[in-house]
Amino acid sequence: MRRNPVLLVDDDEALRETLGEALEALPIDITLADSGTAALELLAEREFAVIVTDLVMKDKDGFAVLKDAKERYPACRVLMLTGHGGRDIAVRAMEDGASYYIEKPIDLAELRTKVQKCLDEYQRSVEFDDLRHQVERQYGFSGIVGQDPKMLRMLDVVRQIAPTHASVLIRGESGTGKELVARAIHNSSPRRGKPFVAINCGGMSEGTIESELFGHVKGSFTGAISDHQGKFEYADGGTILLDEVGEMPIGTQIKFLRVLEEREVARIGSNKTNPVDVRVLAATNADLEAKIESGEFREDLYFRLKVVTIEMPPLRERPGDIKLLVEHFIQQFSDAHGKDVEAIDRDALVALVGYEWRGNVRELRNSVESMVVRARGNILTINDLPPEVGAPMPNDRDPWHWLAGKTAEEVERNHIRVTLELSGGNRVKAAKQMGISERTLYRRIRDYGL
């Protein structure tokens, strides 16, 4: 089992040794520091998964250790030890980034429990950061933002199948990012140096789409004034994305299936076939099974396309990602439009979290761009919201004052859910914002199954 590095900082030698012995049962390697200054020197040399530090020390105090640790290693978790009566100071420390605090005299069982929680949180954070960096650097998943478990599972599947040559069917509602995933698959595959071609099958006649896919020769039909290379030939060695594949005419489906099976294509009006090596990705928001039943989609083509199926979760199923997406889009559009917008205030973010994003990430992206363009300051406020977002529709994720007709328990449950989302899961901060004790918040979280 991998042993995580933990730094224990306290200028009381006897307490330091006692705490170190109490933590030896955990799968950790403990380093002891007898002062804040010694801790800062160690942090300059290496990273620790968890730091347990006394708040009040003679030289550099726990605040200095906390600040340096979070600046150097954002994933690091800090647990603060406070003397009796230091609760208010400890709460402020947690607002600065500490994960937990324990009041003295220290309950050693509580210490072990909270250090283990810190280790778990650190590991999840590291895993997410690793995946995100692979997404951005190694796999080219540009623009895909999220830490919801559904997104992480989806990205893990993408990472596994991207280097292969398998056909992939990407399913999901409009605006969920199906083309982004298709591009990510291409960019991480051995075909990355060859063309990626996306063609929308919706709204095109049978003749038009066949000409686009397979090409044609001069004189093959009225208006064919010259030879035309189809997308399959152009993308040879690369990847084709057939967007809205469920709208492909049934006649074209037959010819397309033949290309997939024989790996060669003939231009319209020509008997000559040309070999092609193209990976096919397909995307749809349609119910293909229903189309098969109605005779609008061929079952053999369906099975040929869905060697691997990727499901894109709608934004309403991952509301915790809205804050991440908003921050991402603010930075993106501030740079693109030469604006100095830096952040969004709490009320505006609450409204965005509570809105029913039927257009999914695409709709959210467009809304944030509109807000950035029209912003009158460097902080987006509720006054910058698009009109449709400013009056959100009721749903089970709405903040408290939009829950007309709900029971008191439902109002409180959603109040707690939204506050936790906006506080980044920091329960101490959430309790303070709600004006209740941490003990009450913990009990409500347990009772409501949050």
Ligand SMILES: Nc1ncnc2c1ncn2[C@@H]1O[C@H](COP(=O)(O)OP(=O)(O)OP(=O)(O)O)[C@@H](O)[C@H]1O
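Superpose the two forms; the largest set of C-alphas matching within 1.5 Å is the rigid core. As the structure is a computational prediction, the values presented were derived from the model and not from experiment. Residue numbers count along the first chain shown, from 1. Compared with the form predicted together with the ligand:
- In the core-superposed comparison between the two forms, Gly203 has its Cα shifted by less than 2 Å.
- When two forms of a protein are overlaid on their rigid core, residues whose CA moves 2 Å or more are considered shifted, and Ala336 is not one of them between the two forms.
- The Cα shift for Asp384 between the two forms, taken after rigid core superposition, is smaller than 2 angstroms.
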Given for the second form:
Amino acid sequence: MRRNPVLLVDDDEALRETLGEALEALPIDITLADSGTAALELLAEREFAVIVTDLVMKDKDGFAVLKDAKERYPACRVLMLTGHGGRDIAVRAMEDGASYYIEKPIDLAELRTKVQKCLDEYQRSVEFDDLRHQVERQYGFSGIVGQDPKMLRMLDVVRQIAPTHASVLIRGESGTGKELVARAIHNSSPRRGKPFVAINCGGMSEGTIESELFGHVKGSFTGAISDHQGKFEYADGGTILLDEVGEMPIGTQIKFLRVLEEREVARIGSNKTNPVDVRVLAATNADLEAKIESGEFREDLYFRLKVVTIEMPPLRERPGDIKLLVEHFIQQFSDAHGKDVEAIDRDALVALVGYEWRGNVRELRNSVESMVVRARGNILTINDLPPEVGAPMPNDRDPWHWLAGKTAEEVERNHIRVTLELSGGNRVKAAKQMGISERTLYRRIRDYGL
Ligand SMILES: Nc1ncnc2c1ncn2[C@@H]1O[C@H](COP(=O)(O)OP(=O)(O)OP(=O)(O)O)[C@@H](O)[C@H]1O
Ligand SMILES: [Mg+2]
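Output the structure of the form predicted together with the ligand; the preceding block shows the form predicted on its own.
Once more the chain from above appears, this time first in line as the rest of the complex follows.
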């Protein structure tokens, strides 16, 4: 087993030797320093798991050692030795990050116990740190994969606003991860132990959505055969996500706004109100401003919802993230479907990066899942690509579509090349097919180096 490095700092030689000997029983590698300055020099060179330091020393004292050690190695544990009656000063040391203190005269058994505690704590915090880093590297923040600056900026905002109560409007194209971000906000807020409820406002009548949101009492309308708790009451203390908020019927919008302002909700058919404490997140891929213009969306609700706005960048604006996402989904679906697909080769990845992904991450995720499920080997290749990605005209059925974005020269060169190939190299036949003279064809062949 590796022995943990421990640094013992004391300018009193006799005491230093005694303490050093007392610690020899522990599974540690001990280094002695005879002054604060010597300790700082050692700390500049390497990390120690535990530092036992005298407080009062000439030049650099125990506080200087503590400060330097914690700055360089946040995980390290510091144990302070203080003079008799040095309680006040010990409290200050604890505030500065020391883990324990021992008053002189020093009880050697106590010293050993406390150093052992420090070692255990250090070990745990290092292991925890490793685990956390591993998890973050693999899954990103709350399972959100992405390294593009646009994504990192977006995640910074998420981290900043998550712990607050602010309403957040999450905007972005379909499949960009709006719901995922909403969950991340909830999960990194103090509300994480309470429910997260998502409700889709699209395609629901006013009556249905209101009874979903606010609940109803028995007999309040035909079919209301029993009391029903609404999502708002259910989410008390937690977070509600109004998905496709732009689709909320206008009549519901005003009632909803009232609930937000008054922080209480009444079930339909009842006058009794219940206080609710719910954080509201909303997601949309619609042009809310246009809906306000046309009178389909209330401006007051709009302002109430967009205290903070988060824009989800479409996948085509962050092609660098495609590789990370593909690797993430390969791992995920390989495990889920009991396959042993491990990676994707370069050509297949290039094809995925070049595709347009109008359905954004959701579409990419589905494509990778179907590739993994059908894969024969453990490396995905271009043969595994779904047809829409592998085909030369991914987004349109019109065969001429692939010409867009090519130069006239490129088009002509390939036109001649393919026609010659198909005519078996017969130039007379090829010229006739293309409707150009043989002379022109010869010139082109020479110019294009065919
Ligand atoms: N950055 C990401 N990292 C990992 N998975 C992601 C990421 N973005 C989206 N996904 C996954 O893609 C799928 C679609 O995401 P989500 O449902 O959050 O999108 P959305 O914006 O709400 O879409 P819609 O507008 O269609 O409702 C989900 O399975 C989600 O887990
Ligand atoms: Mg969604």
